[in-house]
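First comes one chain, alone, set out as structure tokens in the form predicted on its own.
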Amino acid sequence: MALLGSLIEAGSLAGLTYLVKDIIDRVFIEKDLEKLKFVLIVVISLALFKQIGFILKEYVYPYALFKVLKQLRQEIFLKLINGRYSDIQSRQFGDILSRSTNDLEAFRNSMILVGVDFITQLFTVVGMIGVLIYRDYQLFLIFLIATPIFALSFNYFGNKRKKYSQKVQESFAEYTQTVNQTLSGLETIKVFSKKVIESIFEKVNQNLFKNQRKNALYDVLYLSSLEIASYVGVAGIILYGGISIINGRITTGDLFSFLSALLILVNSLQILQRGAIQFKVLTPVVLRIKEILNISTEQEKGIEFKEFREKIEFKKVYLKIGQSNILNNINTVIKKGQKIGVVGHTGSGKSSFIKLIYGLYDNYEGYIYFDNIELRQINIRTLREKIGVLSQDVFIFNDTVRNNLLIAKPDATDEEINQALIKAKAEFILKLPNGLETILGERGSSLSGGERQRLALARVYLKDPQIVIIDEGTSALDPKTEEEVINLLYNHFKDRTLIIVAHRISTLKMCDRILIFENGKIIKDQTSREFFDEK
């Protein structure tokens, strides 16, 4: 339909300045009146026609795009959540921001520029060139005296537009990503000297202005260098037309419709090789964009994991992140109902070992068994539906208690919901005055370190899972509440598999064995006894 609206309005201004011949000669000369009339309906008509073709283009095409666009936001916001782990956490999230959104609405401009009004201003050019050779093919040859002009100038900017397009889209990147880390950080920033973030913050400000500049610079010199060419030509036309009405060969109309035609043809030239240069600025964020959406995919196929019944176990397991070894010839065997223990010092691959068994890395080398059944062989979605995890960082989200919770479990009930708070010492939520339609605010702004961390519990006892993983899940806790809350979790889920990740080694005084970290090796698997015989 926006091309057929396209068609309609290149096809009504062809009309347009092919009648300008009959209105001079026919009417401001001959002073017909019966030609003027007839000449006003036409006019009239061909005005409302391009306008049919204007509304058809400049609404069916935009909606078309966000449609497009709205896509792609999806696609890319699916991604984010179903791609693997490794990949996503090996690239800057200001990055994936930036691509996801500064990226999205340049693409969206650019589309604009190269979308239907490309195509009306193509159409508009046959068009005018059609009438342009009818009136004169002799003036017409003048004007292709410029098109060197034009090929030239459209080569070296339109490179230079590519080059500095692309530069813009990495400096926007850079630029989110400092604003990103900075909001993460600003109570350290406020507390320490500001003077170095600032100076980070100028150093990025200057780069994407500089290539905000340059890229503006060779806009307007590329525009320029057209205008400068077709004034040319046009400065040509006049004075070999003017001579040639002079010497009879052609008519005033003849000139007049001729340079009406080739005033919109000029325009439309500008127009049409603006857009050709966004198709070479379009390259390179298209580019960035594909990127995100070529992020490897989580595999969700395999074997059903039903039920967990006997053992999860890690044979010669080896994990490398980028260039760093991270965990070195796991050997372990977990069996079902046993509580463990994991300890070691930061960086000794804790938490790199508890993540590799709810399947956020799948690039290590060696086995990790689950009743036999290797875990690169398991639907992950399924094994992740039997294991629930508290880590240290909870993951709030900017909506209600309610919503926070029903992502352990979409089908809970209000009594599920209430029993979960209370078990998890989380009642202080049913006491705040709009209860479970409380907004909690972005990353749980309106908690404490503690209420997060007791909420995130909650979602544990509603999921009910066969396994239980605490990352030193109840570090914001005073050492009272988190051996309240421990003993709850050794006895609710005393039949079930708990692994935890100590924060306090007190916690782990209830668990059957201790697996020491350290350097990315287990050097030490201890029942508890012996662990707190040596400490």
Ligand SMILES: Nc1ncnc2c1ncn2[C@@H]1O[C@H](COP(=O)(O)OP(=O)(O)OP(=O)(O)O)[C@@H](O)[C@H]1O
Given for the second form:
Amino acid sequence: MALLGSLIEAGSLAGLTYLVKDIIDRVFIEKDLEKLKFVLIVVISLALFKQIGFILKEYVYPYALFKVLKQLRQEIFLKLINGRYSDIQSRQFGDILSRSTNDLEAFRNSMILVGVDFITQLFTVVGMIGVLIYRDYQLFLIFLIATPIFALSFNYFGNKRKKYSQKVQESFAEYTQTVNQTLSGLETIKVFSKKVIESIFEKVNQNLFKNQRKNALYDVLYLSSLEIASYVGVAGIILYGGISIINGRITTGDLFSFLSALLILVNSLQILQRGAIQFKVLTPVVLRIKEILNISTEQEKGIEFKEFREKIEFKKVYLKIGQSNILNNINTVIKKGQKIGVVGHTGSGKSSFIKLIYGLYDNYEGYIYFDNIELRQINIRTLREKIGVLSQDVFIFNDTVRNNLLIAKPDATDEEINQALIKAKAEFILKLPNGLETILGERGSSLSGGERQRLALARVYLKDPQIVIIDEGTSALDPKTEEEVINLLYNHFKDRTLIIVAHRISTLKMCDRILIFENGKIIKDQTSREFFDEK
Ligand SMILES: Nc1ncnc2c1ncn2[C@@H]1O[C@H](COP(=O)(O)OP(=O)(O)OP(=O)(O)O)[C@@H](O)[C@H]1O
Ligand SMILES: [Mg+2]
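Okay, that was the form predicted on its own. Show me the form predicted together with the ligand next.
Below, the chain from earlier opens the complete complex, with every other chain and molecule after it.
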């Protein structure tokens, strides 16, 4: 529809310039009143027609474009949720953020310029060239003198614009990244010196400015060189056209009709070339967006994991992230119903070990069996449904307490939610003035560290999983509360499989076995008694 609109618009415009000859030769020079009436009616109809085309094109095209953008945003978002964890984690979050905001915006801008307007101008150019050749092909040939200048300028400045538009997008990404990380580290930055982060920011900001400036500079140089080329052509036409009128080869109306078509042609060519340059600008932007869309998705097919029956078995498992060996030759069996404690120095690989269990990394070597099915063959969603995790970095999102809990069990009743909060010793939530409807602020900023942990623990109770994993989940609690929370935990999940990572070993007293990690290896696998006797 937009194309049809632009066809109508361009056709009407060609008709109008064609009529200029009749207006001048028949109406102005021959003073024909009948002709004037006729021309007026045609001009008004053409002008109306042109508006219809204009409205059609200007509404339908953005509509289609916005729809595409909506879908792109959706696809990017789903990619973030469903993409392979290791692929997403290896990127800078600010960069992903920038691609899903700034680059989409740049995409929109370029698409407006190269879209239907571009095609309208193509039609206009064809129409105008038709009028020009029909009016006087000799004059038209004169105008072509300017073509080489057009081509040269397009080539040179087009490539410059491509280069700098890519740089602008990159520096935008850096900028977003810097603001993003500053916000998340505000407390740290305030208490330490702000100088370092300020100078990082200044550099990033200056870079963005520099690239935007150069982008604008090449844009204007480019446009100006086009105008110079047009002047050369127009000067040739005035000279040759003037001579042609003087010696009677063409009429004044011919020349004016020619000139008005030419002015529109030049204008259209400028817009066209601008659009053609946008194609070059568009390429890097599209590539940046595509990179996100190309992140591979976690495998959602595979064998359905119906029930945890027997054991989890690690066989010669190695995990490498980038260049570093995170886990080395892990061999162990966790039987159903066992309570496993995991200890070890900071950075020894405990969290990485349990992340493997809930399938965050699929790039490990060796084998991890759940009841004799290799992890990579299991439909990861069905496996995660059976696992509850309280991780070291508690994630609370900016919404109500209720929604923060419902992610564990979307159809939970108020009664179930209350029970879970009580088990997690998070009754304080119920005493808040707005109770479950309390909004928690970004990353749960309105809660204390220990409150956040207990709220996150309530999610585990709500999910009621077959395998429970607690990674330093009670580290922010005072010893007395921690003990109570841990006792409740063992009690509630006494027939489930429980894996607890802890630095405070008092929380592991009720474990059956303790795995001791060092440098990415399990160096000891002891019964709880052996472990505490050694201590
Ligand atoms: N995404 C990652 N990229 C690179 N290295 C990583 C990544 N995640 C973890 N590591 C490295 O792997 C090692 C093990 O990390 P892990 O989080 O498993 O340790 P941990 O035993 O849980 O430590 P802590 O007791 O401090 O929580 C560390 O040296 C860490 O720097
Ligand atoms: Mg850890």
